[in-house]
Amino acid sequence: MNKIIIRKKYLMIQLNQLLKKGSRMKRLINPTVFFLVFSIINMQLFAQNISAMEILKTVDAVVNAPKDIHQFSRMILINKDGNEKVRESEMYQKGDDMRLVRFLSPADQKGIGFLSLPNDLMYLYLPAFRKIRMIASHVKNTNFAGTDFSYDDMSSFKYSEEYDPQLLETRDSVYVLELTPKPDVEKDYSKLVIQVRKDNFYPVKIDHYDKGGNLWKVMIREKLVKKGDYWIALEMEMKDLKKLHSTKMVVDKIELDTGLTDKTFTKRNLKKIK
């Protein structure tokens, strides 16, 4: 796939995102107008090349496409000897900047919750202490509740707002991007190398490098399925190569666009134990 086709897919995904915003906009953009816009896009393609940032913005649009998500998952923690611990969890997400995760089992983990809100606000609830603690910026890169995901990994965010991308390589089925944190963004990772599928712009592998430039963690997303207009990964695994430990997340049930309100994403709701 050449750069002209890539840019067409990028611009069409952006246009489709606008069309999904509401029925009023759908009425305003009738088939004739849509055809004219598409024709203009085609003319622009020959004068412009897609950039790494455009690919990354499309990745953000694809990953965060559902208006909201409610899912039940199993987190399987695997140590270097292959021993497993299983935790059941529930996750709510609205848009691209609000997420709540809560453990449902086992008993010693039940009720532990994590809340991510806009403006990089993160909160942790530990039922044993019955207190909500704000996660300070200097500890957001530590691991969440013994998993291999940091608080930052668990939050909802846009890669294009926190990283500067560079297109390293174009392979048969994926684009390979190198992402470095923007100057005003604090990360424990010196860079990410992300593989993005060409056909749907979904990120399927992310290599995380430490401050010394050494490969630290590897995230792999598998079992991609299309639910309606959305691509969803039903399995995701984060491997910590230093600790020889990994956490696999398996989605057992998922609901999309159920009409979640902002009331779900409050500190009061974070304390609720189901």
Second form
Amino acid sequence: MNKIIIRKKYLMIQLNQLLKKGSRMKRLINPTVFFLVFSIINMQLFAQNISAMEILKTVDAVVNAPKDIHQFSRMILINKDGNEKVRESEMYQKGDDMRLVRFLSPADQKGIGFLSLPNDLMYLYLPAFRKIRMIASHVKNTNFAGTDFSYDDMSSFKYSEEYDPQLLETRDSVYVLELTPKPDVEKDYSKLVIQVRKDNFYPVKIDHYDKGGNLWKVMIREKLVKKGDYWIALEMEMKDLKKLHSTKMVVDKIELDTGLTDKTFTKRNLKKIK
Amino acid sequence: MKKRNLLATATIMIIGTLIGQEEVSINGYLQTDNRLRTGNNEFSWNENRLNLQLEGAPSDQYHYFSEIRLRGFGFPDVNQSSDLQLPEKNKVYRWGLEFREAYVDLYGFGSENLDVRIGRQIVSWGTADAFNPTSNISPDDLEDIYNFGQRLGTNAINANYYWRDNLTVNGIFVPIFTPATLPSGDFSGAFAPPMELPPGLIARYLSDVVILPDRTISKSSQYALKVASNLFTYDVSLSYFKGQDDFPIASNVTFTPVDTMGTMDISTVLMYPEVGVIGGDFAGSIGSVGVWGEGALTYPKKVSMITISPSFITPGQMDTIQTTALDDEPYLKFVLGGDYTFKNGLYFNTQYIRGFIHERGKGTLNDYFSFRLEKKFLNDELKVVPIGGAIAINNWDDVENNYGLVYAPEVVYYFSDNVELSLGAFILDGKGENLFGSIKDKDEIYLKVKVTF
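Other form of same protein, the form predicted together with the partner chain, not the form predicted alone:
Then the entire complex follows, led off by the chain already shown.
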């Protein structure tokens, strides 16, 4: 019965995402059609169990649910002695594959911009050199601007496209999945162990293992709030257990579905100072 | 001097006015840079710098930016007691004010896809590191020989048209030509071949006159066009530049005898040759290795050199000989480079450079290899560059006697956010006529401290 309820939530979330994808789709699906689809889904619930891949796809859908995001946040770098450094940034995201991050402080990093586009394209803008540089893949697994997030960590969250999942266990409140990189995907991590909340499919903890199978980094998402129809983590911390260093990202201001266009995610916009 | 003081006062007043406006962002840095020659324990560089950047974007339609640099030099220019009594104190504290950039960006100017930048600006083209043969708009700032790749601002109108998502057309018009700055002091000869006088001649005074192009559109203006796009997973561009080479070339040398012992006064006229440059570049990756390339095919206008010297055949007469200072045959400069970060965080960057900044003309280009290996420690608080520098080869048939080397290790300590300390060295060696060989006895160590605000 528990599995059936979860399955229902999963399908509802998937349907909800489908409806949000565009106003045209909304116009096409009237209440009658919605009722019919919902009835079919309910019948299917009794016939199937939710799979690891379905959970992961739902995770992707939940994390990337807003059509677009515009947020201001602080990245607090904490070393092993507890000393802190703060970086302030502005981030734009559209869908699950376009993201632009711009540093606002400290002064020596102000204006540094990072653009992530589909097909694994990444660009870095360094104001001191007045140039935009394409980021080669060897850089993608290095730390982003001194934080504990790699460029790859910062680029997007599309776990289902990059990892093969396996359901390890089902606890009272979370699923525990093990993700291994797909054969054609190059990652610095040998596997991820991800804990997904059952009630909203939000990933709340991700253990990152190195190529030797040792636990390397731990990401924890906290202060989950619901903004409209979307779940948002207002705090995200990445701990590097090898360096004994961590980075906490705190969202100070967030705007969702403001109608960002693709023009926001261009090299033209990357070098603009706001 | 009064004008310079007035300029400084006006600048401070403008800054003061702008500080009062909330939308203005003021950033910059303070830097002290001290260098010591290890051969003779002589200080070769002592500079304290205040760099100020003012900018704002009051709306999505425009943005403005200005950068000024106030520099104080540690070497007093005192030659007589009156120099110590000047109220300006400028002989004791030598200083300079540099107005590097001041421009406004107009976004969506006349068309949604058109951005225009007007004013003094530094235009940086090309995909290579530091050495960019396609970047000919902003003149080279070679005052500091070890910091090549720096550029001066130039007054320009710079328009970018963004057509569809992946095609950018960049057109630039520079009304007035600005020449490059050159190294001073005993580095001044680094970019010039040694002057060889005929046997028996002794130079007494050397003088030169630099002829700038007339301030007309046809003589002094420059223009450039670049089309940039993506091809597969590579960024590519093609460009064209029409203007003047920012390095002067001798077009007239006069030897004036001052006695019968062969002593001469030598005067030289320098001018800036006209050039057309077709450029192209790319950047991308092969596997996980970052790669880039940049090439510039230069079409120079022929420059003749007239040499006026005493006749050896008819004593008392002067002979005039015309030779070619710069042929009109095109020549190609290019850079191929790559970089890679190893799994342990070790970063390696290397470039092959065909033809350095000051080299021009077919048959005069040398080969250079630059390299840099660096690793960061202590959560990026410490950067160590154990191997860095460049090698020059000016004759592959006799490398042992025609090479130059600069080895430049460096340690950078990021003491805190915005504070960095750099300790490094330039160790030089070489033989023959090449860039590093000509300054091989000038090894230096340096200490820089920079605070960004």
